[in-house]
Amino acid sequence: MRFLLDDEQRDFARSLDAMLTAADTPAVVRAWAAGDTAPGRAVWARLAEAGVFALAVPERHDGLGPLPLELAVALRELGRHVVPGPVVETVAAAALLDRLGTLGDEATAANWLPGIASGKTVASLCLISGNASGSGCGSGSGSGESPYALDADSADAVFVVDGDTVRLTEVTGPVQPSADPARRLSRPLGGTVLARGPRVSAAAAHAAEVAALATAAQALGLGRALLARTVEYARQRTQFGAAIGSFQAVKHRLADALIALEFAEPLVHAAALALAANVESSGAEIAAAKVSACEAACSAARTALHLHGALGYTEELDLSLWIRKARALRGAWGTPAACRARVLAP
């Protein structure tokens, strides 16, 4: 099995990197955290034009996929640029609807998937209980029991799965405080039942796996960005007349962060390929990728914070946007403990 990206996939990643670099995403993140979603929506539209969300939608519903590996490539770049919004949840909602369609509820899939593919529909998804082991809501729960959904206050559609029932809710509670202000959490209230029965549970389990893979890819890109920013800073900051990057202890910290990211990347690619091939072990492979990528991102965040010193604690520094998100992604769609248990399960 080949885990290296081909030329087309690398070109796709570079094009997204260039687009998001020009978009000044730190300013977009700060606006989103303050409740101004217009800049974020503009970035979302450009991502849709590039085909990012269509990668999660089947061709029969105006998509290009599902293509898990290409989707992981895209989510890595979105993580690298700390793009705000329910990106993972929209992708997971597409997976939920697609699987419902293949299991017989084609009308619901046809009603929502074309809008997701085109970028016109921003969706959030919350799995409350009784779903895939080790999976959770976009709020960051690892058990699946959190009542909160990510960015439900600004999404066009909020899908809530509770056991064997999926409903569409249009009313949410107030936004709750979050360790990452750009991850706006609120409680979905009520809603209209869209489907009920065993097929909902099966579709939700699939959606949770897609969400975990997408989160792992995001974390991988985020960790890469943290490491790159820290290396640049270590070259510039001087102590005792020398750049701190020349000190052996600093080199070791940076090397450890790099090694963790390098080891996580093929796991993410392998999990995407397993999901695409629908192999029986894909759930365990996704769990391994999730815990490895998120722990690597958190390691990169700790290194960045340590080497930036007191400057790293300041909210005004853009670095804080990446550091806060690294911690949030660690627990989103499967805690480390839940993922490790999934890997070790017989």
Contents of the next structure:
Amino acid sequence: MRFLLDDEQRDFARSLDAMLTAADTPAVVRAWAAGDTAPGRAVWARLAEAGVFALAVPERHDGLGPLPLELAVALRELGRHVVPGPVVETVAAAALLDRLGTLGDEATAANWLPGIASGKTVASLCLISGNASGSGCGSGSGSGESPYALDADSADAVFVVDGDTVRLTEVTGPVQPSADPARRLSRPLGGTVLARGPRVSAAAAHAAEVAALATAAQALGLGRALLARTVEYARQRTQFGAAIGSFQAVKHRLADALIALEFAEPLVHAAALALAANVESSGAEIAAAKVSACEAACSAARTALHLHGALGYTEELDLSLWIRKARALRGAWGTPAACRARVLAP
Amino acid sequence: MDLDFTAAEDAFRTEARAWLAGHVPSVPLPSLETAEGFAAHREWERTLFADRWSVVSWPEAYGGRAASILEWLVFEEEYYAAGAPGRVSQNGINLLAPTLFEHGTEEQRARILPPMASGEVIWAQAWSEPESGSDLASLRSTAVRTDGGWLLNGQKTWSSRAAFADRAFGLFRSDQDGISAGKPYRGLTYLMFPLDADGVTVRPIGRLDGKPAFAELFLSDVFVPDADVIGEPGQGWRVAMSTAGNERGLTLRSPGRFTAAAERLTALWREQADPGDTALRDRVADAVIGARAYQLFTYANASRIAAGGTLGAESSLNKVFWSELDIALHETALDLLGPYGELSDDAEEAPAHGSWSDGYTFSLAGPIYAGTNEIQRDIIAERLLGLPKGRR
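Moving from the form predicted alone to the form predicted in complex with the partner chain:
First the chain shown before, then all remaining chains and molecules of the complex.
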């Protein structure tokens, strides 16, 4: 057993971190929220060049994957830098198409997967109902189903799973503002049928697992960034003649935030390994990772907001971009209750 | 990255499981915190030792199997999954033995370790004093030079199971200069002494449920020979702290305890819970997730050590996590048991022979011993997050 990331995986994470630091992602997020997706697409293209989306696509469709662990490593870095756009939905759509392909629908898979791998195609995915049984966080409401597709207004392809049918949707309803302004939500309307039948249900269940894992990994990165920024602030902010980070009440909240993140991370890694090995326990492992990582991120967000004082309650502080995303991811692709139920499902 | 066990590790697991299946008492032993239970647990240590299962990670010369960390974790998983008794020798095995391996002499190891492994000599800690708890370095009990050794004086307290144990180990002030210099951790010496020695008075203290789990020790001119000093006189703080991470880190509470308890909790929940009670379901799920997270976190640490790394302040993360997990898990079990949840572990009708009740009481001590969780959070904040030191 060597339950540690190897040098190559660490280097990959470091290079993404460096690239995204240089990309000034907070400005990119603010532009995305205002409807200007061009800077976001430029970042997307660089991520694709680094191989991020290819990790979700099999080699036979010009990808490098599927490599769930490397994908989780990458998504953590994207979360750390609050990269906007349907990142999770794109890799989940790749999982859906890949699985449809292996179940006999190679033409559909071949039509879309190379574009996803190369970064040319930004995809969104929406599970409207049903058929997520066996998915990351159970079935029924809360298991990753939603009437909304993320960033469907700007995506190149919007895939919608409704029952045992998958459609490609061209028309979406008006954007419903999310509490995280970088998440542009809208209802997919109509569309052309791409595939139908039991294989769609199986592929959708797989896609929901990948989406839950990717969301968990992203949440981990968000939490790490929230903690790092808040530690930095607590070292510099002075009250009563001392750095507030020297006070126990402040220290202990930050220590608790670190503990939650440190214990969520191995759950994410183990879930990725389970998904890669295609073992039966992968659904429960992913659910455990999803609920733990998202709760760790949300609690880091609460701590970050609080320790920044009134400053943390402002929109203009970039911290707000992380705080609001952490809350949104908690409910996306598996609510806490659905994930916990899945952990105990027989 | 993988979570795979080797064929040898799997074989080790199979061997441990088979031995435990043949030897674990079918009815749990009486509570470790009573005279009767202490004797029964001592006997169990002898049984373990006879087949070399009491100290698997030690060298063979001292009764172990030279097991790797991972094999030790495997053994612990099997041990608790089998419902095997608590370890009455744990203070010696987890705290004193690592100190002897690192700082003891060959003579001390040969003399002390085999009877520790067999349960013939059971060790208690003598750290805390009435005025020195979290601020351990402020301790006042003294060790004064005498012909051929030292004379101990003072008072130690909260010494777990010292009412029944044979010997104790702890820190004593052998030089007062550190205090006046404002460096209280200087001038401390690590010593071992028999609890039945002349000048030692042991007074049992009941824990929350009345069982005499603790004792306070009054020491009056207790003679300790030089052979029972560990490391250099005056260097006791460094000696003690070098292995403190063992207690908080890997060895004190292995993940096997919690994965086994979480499985029993899940079984109880499936048998007895109202399926509509989703609040309770969520707490059971959290116990399962917490135990799994702790197991995986430990596998990662074991991998790090196997790759040549060390554990420092990271062990404080562990200590806070398992101690809070333990309480939450047992509270959930008691809630699940409804009217039976309040029965004492001594009650004839207590579910699972009182193990949930006893486990709950024991769990309440977790955030206090081995360095309070407040001290651990300070360590995490200062040494892992780099926050400035401040007043405690």
